[in-house]
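As a starting point, one isolated chain is supplied in structure tokens, in the form predicted alone.
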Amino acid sequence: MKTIILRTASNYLLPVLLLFSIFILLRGHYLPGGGFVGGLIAAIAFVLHSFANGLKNTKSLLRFHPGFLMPAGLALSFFSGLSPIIFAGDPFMTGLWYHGHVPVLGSVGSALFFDMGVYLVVVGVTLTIIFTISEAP
């Protein structure tokens, strides 16, 4: 039996936790955090929502199967590691940095795109596993 308090709280907590996960993702450049921890927080937000509102309602929020996030994240991480070879002739996974300052983000480099790929993979794997377990009879 789901309580009205949990349902109401989860509807407010979902966007707050997703915003916090993006903060942790972006913070990971300079301080502890990054794609893995941010991805786990985002997955926890959806799991909390599914506990309170049901798996069907949470899946309707996503609009696609979370498994599609895994190849997108892997591709983003791979191409961020490949970008030094293509653009600078440097070895694989060498950090490339944009020399300008981007408002809100600060310094942008290939590490940010690698972390974003990890974020997508972690969200995709975690939600796929949890949703599959939840659907099992």
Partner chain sequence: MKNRFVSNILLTFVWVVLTGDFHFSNYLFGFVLSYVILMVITKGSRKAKYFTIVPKLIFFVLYFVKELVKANLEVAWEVMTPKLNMTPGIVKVPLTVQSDVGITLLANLITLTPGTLSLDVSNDKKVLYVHAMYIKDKEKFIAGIKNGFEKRILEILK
Given for the second form:
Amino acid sequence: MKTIILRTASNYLLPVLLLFSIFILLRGHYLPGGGFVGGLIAAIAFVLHSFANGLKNTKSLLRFHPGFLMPAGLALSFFSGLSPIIFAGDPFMTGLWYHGHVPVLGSVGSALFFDMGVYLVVVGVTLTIIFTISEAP
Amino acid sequence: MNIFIGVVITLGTLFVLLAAVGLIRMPDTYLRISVNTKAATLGVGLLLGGVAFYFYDLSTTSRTFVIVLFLFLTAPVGAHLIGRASYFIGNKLWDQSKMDDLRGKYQRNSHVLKSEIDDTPEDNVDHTKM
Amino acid sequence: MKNRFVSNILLTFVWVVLTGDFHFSNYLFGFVLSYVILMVITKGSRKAKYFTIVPKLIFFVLYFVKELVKANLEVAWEVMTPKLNMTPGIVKVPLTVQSDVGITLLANLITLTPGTLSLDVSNDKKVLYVHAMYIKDKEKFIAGIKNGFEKRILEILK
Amino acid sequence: MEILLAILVGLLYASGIYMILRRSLVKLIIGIILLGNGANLLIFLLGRITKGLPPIIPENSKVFLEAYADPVPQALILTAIVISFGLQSFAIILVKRAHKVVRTDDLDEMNATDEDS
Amino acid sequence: MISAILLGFLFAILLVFAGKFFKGKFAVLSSLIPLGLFVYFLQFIPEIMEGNIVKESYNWVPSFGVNLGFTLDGLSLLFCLMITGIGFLVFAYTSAYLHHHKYLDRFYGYLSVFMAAMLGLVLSDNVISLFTFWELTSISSFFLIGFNNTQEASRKSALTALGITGLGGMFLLAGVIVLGNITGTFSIAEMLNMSPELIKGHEYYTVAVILLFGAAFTKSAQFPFHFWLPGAMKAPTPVSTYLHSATMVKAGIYLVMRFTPVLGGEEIWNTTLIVVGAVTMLYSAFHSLFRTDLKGVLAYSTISALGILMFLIGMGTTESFTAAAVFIIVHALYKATLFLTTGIIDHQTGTRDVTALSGLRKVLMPVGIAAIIAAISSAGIPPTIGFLGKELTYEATMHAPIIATILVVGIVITKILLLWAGFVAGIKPFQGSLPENLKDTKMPGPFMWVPPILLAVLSLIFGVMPFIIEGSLIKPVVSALGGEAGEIHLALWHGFNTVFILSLVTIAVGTTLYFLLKPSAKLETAVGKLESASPKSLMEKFNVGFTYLSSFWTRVFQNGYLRNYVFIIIFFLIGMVGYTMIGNTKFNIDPSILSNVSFYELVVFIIMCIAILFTVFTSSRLSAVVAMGVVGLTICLVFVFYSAPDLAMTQFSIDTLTVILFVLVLYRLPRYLKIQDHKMRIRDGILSLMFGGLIAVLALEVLSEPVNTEIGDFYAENSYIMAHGKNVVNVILVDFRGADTMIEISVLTIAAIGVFGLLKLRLKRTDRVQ
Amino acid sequence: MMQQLIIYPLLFQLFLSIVLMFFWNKINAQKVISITGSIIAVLLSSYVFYYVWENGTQKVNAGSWDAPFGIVFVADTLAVTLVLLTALSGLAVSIFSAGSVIKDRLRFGYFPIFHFLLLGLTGAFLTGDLFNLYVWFEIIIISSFVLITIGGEKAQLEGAVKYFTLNILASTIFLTAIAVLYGLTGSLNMADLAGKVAAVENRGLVEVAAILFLIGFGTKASIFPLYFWLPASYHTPPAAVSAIFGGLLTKVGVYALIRVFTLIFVGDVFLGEILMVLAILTIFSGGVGALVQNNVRKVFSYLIICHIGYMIAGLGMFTEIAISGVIFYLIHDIMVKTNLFMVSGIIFKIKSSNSMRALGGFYANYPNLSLLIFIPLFSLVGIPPLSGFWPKISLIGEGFATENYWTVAAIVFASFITLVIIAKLWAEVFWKDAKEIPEKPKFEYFSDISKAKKTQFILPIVFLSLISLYIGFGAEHIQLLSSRIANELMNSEQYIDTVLNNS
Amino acid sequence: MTLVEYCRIVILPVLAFSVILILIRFFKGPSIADRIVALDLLITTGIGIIGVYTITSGSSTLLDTGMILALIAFLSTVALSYYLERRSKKK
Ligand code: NA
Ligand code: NA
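The form predicted together with the partner chain, contrasted with the form predicted alone above:
What follows is the whole complex; the chain from before opens it.
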């Protein structure tokens, strides 16, 4: 759908949506949101872009295969779940927290990294699925 | 203050209602799109304005602001797309419409939109021929 | 470079408004964040003069709100009265704005204004097709658009 | 409202099964989605519903100051929804592929694997 | 003893690896194994004669009460000697019979496995280990019958034999387990030590007996399970000799004998054995008249002999036990001889058709001698041991506890017919003039003709000198069966009495019959017409019927229609849940616990209902997708109204994505089919509504129960203090129940990989089949 | 650290899957990683097994949240046994996959998904939380969906549509059951539920929940009348996939039934009767189904159903001995069914067909391989002393003891029919003369492949056959294990104590 | 009458009534485009309802859902239009 209006709008919506998705991701621990919704919004942003500009453009924008985000995100989540075993001898998934207030984010702990992993996986999964379908004959 | 909020909200609600009635009453798809995009966007904008004033704190205000902003950004694009698609799938204009400058300008297969009618009529989207 | 910087600042503000946290650290964070995002997505940029736009922008917004309310009442009247007095149709509006942003802005504003709906822009960017509810005089209608929204947009984007 | 929600849940289950019982692949998927929605709503309903009190601790407090909705069913549903999404995407593609290879939308014609060979 | 048993298995395993080396001229050496074992078992005779029992036990699965317990008493010893003795001759005979056969090594492997299993069977004290060896004999027999496995007939016979004996095996398994339940032990010795009332008075006694009989009758080819045995003659003759006349078929006899002291003496036990034995012996003796294949004649006469044995054991007297013990030896000797000679005839002339054979004495004299002696023994003519056996049998029958006269008539007729069969197999081929085409028949090598001679000679020796076996074998057997061994005195001459008269009658009538009735193909076909009512055809018909039922059942349930499967499952669910709910639930929905409904909630409800119905009934796929968007939106609103913003967000995002997905694939899919089947729709509609209704009622029922929010409260209390988060739902997702989320993102990843593979992977045509 | 040991097999499988995904395009590296990883997984699981055997039931509170609040992983003897069996099957199939699965499939994530499947199985056995079990089930079914469709051949897709629909339906019913149970008790922890369900006054609702679980898990376990997905699909994917499916997928349903009916819904007479009737019908349907099949893999598929019936019957009897029989059978069946589907794979590789009509001549041409295959085949039949025999002693004995004569009849019938079917199969595939069927062009026949590849085909079969032989001849060990498990299951207080006691 | 009551008794029912009107259009169609427009309006109205609902329930966190709705609702429209165009190309 190569319409000028959609293309232009999507070029401006893309960064806004991405920003919004990270906003949703980071506030998740305190307010509605989190890795899932955040990831979904980010993915939707790219999907919108691909509708407007064609898949090729969106892909070249990403520079790497979205599929790569899946193992990366899984690894991030997995290791943040594993970190208490490695660093504290606590059971899997036990929260490790930096004691002190970090601006913007509030408390920083393994849960945050876990949620980031979720975010990456969701983006990777959604984009892989949708891009694959779009490319399919 | 509450009265002011009440008025704003009432206005917003009326615009939403207006859009709904418009959606029912308008005779063709393009007119419905028209009503939808405007009245509802304005109505919801007003409603959310009321909400912002009601809570009167920064977080609510910024949220309502963001919602309205997003609506204003996306609604017209959506309207454009669905209007365009309607034209392609052959939704006719209301029979009392005055003119259709778009007739014969879309190319059926490439979906290219021309500014003037050219000499490839068989490929053009023309509702009168459908 | 400049363009990117401007976008960056703009996005930083969007971030701050989004989060509703006006501490300095949040500006910084927002700046870094939008920098990263821009870096990820940068492709084909546009030039804009950031500092001259602001005042024009404010006037422009006011003008738009005025048009919005006016036209909405018009439509309300149309919908609420039992008889339909419309004279709708699709009008071809020649474009003076040539930039994609300008065209898009114009089209969207037209759509947001009640009674009119931008259907599409021709591929050669010469013409905007507008569906309107009240076309009493085609030329007048076109002129209204050209002297209203388009003129202001051209000024802003100059 | 619980009664209405219960009816809704029932309706979602019923329509889901009805769609699955049809012969069309597309209807099959729609049925699965409806059924999934029904299950999610059922968890939600049976976790007891509470109006307007989301389980989010107020800004300046460390604990809840008033009643709140049970967060557990919500978390469960969230997980279930996301899983359903994964399954549904796969289902949609499976159907697309099946249609392409088997060349029918009619499930009744997809019975070669049950026949003895 | 365990090493005696293991030897056979070890030899078989050795053959797997060293078979090629062994196949050649060393084959005959393998007969040293049974010979060695024979000698080994011989040395136990003195100990057994003294009335001792040799025991040996190894732990195996003590938790089940299963051990490798072996007991050597008179009964076991008799069988062991038979197994190893005849085994020795068969092993030797085989080396010549299947000389240079491609798969000779396999053959010996099966044979030695069989021998080992058979030894284990008769030595086992533990019924589970007995069952184990029992099954092994069935399996090795399967392989031996199917030895010529490229012939369809061989395969079919092997399958039939395995089917029948396998069925018996199942009876045995159930039987021994019931016995275990009754007695609390799997050891036969311990069962013997229990008070008989306890066992025989037990409610499962009859069940146990029936099950054991099921096992014994199938294995020992009793009517109506006898038909597998003639079929088993498809096996090479050494197999027929060894398994299907001398040893394996006697496993059922052994089983009944073994359990006689434990279970015997009750009316059901005795009567069943007598009746089944009598029917079998008469039925198959008659049948042997109508065979032209030598092996067929022998097979039916074997079945008949097995019937006689059952019949004798069933009478349950010391006399009958003695007769049985002697007859086992008699039968083993003469029947093995006849099989071996038949094998030689077959091997040397290429035919077993008795109508085509005559005058072979001229070319196969030594074989003829063996065969004739065996025939005489079979006819019960002195001085062979056969005479002794027949006399004892008549004697015992005359003293039968019930209907003695009728039984005597039966046994005499049987013996007459068996005499005919023995003569046909042992004398007929050697009598008369040698046909032209058999003139070139050559004598086989000594490994083939010496074994039958040896056996025949034994028939004579034991007949003349019965004391050799009296103390060493017969008495211990009878006492193992619970008879009074002291009363036994074997002698060829019992004086001129009724029994002797009956003997004379038997021989006279039998011989006359032999001269009057010649085996003929005409007769065979005439009788063949009655075949349709035989147990075999009935079983085959049953088989066909059962196969038909099986396909029918399978086709009804597994019919290929997905909607059928779903229908059945939901129908089942409704039935089960509905039944439980109607039976148990009190429809006590408490209205006070339910919140009231506002107008806007009602509207959301109505929208959702309409949207759902629209989704279901619209004829356009796209409309359905859009309507699902409406459903999603209303669910989202419900989540908002009832305090679940996270859910609302996620639901909505995912609904949007689903719409996108649909849209991306939809135009590649066909339109809905137009199938107007109102009946089906109504049926499905009713089922669906019942299902939905059930779930709705269930939901309301659950809602009337008290709530427990302990866990939610814990999360709420600790969410910020312990887990540093204020959005409890999110804290649950990434912390309290983070493991769920970890798995869940894996699920998503897998789904994505699946989609990727489904759409991107195109197998090359050459790979498609792999 | 030591106490957390029990979830290491689980974490390790996840780790493996992630690592394998990073090696997306490097097939040979994936093979090496998968096989090495599977060996490590076996060692790890063995150690965990040993640890639990020595020290009794262990638990790990994920996230350090006490039960019943967090998700708890519980390793009782049953769980670790099944984890170990999963690892063993996994190792065998991993090697078999390396040899038998074609390159194209490997290039599209076969190995990562395979280990995800093992992860799901491991997790399902270890979790002590009902909803967490649901999530593990989902990972199992989604990976099985992917594995069953990988390659996307016509038959695969047709089978997959049914497999997919019916399994999703089962999951939804499972989820419904969880909703009901949560609505009644407010808990998801199984040990906690044990107490709370017992305290619910409205027994009717508890029974309904139990039936919903029965149907949900029953579908996965493929009992009558819920098994339809299995014969429709199991023969369609590559043999390696069928192998892991045939060995473990239905068993996880059985496991769930055992867990739920020994821990949460204990000793309901009505349910016991239902289970009994279903068991008989399951045995019958599976048996007669297998009897009329002509495709080797379909025969095995139906036999899975048939033998699931044994386990359901034992569960229905609900005595300690019967349960020990169930466990023994479970252990035996996992090993032998995995093996048999690999056998079907090697058969296909040799003759490019699985139809009995087309097969033949194996005994003449591959005598040693035939003897090898004889072991799993007749283990399945339960010819003593091979492995399938022993549990029948418990099951038949308890059938009599609990006066379930029809069940005894069914078990005996099934044993018999299995014998007949396998004998028939033996006669057709191994004995019958090889039919001259035209060679498929470009099909890579067994005789054409390299020695190393042949090893990858045969080694896992040898491996599992040896285990089967061990189960048969070392039945004492297995029976000790089964009795201990049965004892733990029938006396669940210990399990509950371990989970809920947070000292 | 407080503002909250006013919202509950007047505003929400009126919005709900609007929704019913929109639904009628959704039902009537006639074109698929009309249904899409109706869905779009339904979502927009939904945002309004959520806004008012935050007033009646006093919980402004629920507004967050509105943000998502506003931002991505239009994606459905984009996708559906995309579909309609591609389908029309096919003819
Ligand atoms: Na779901
Ligand atoms: Na989750």
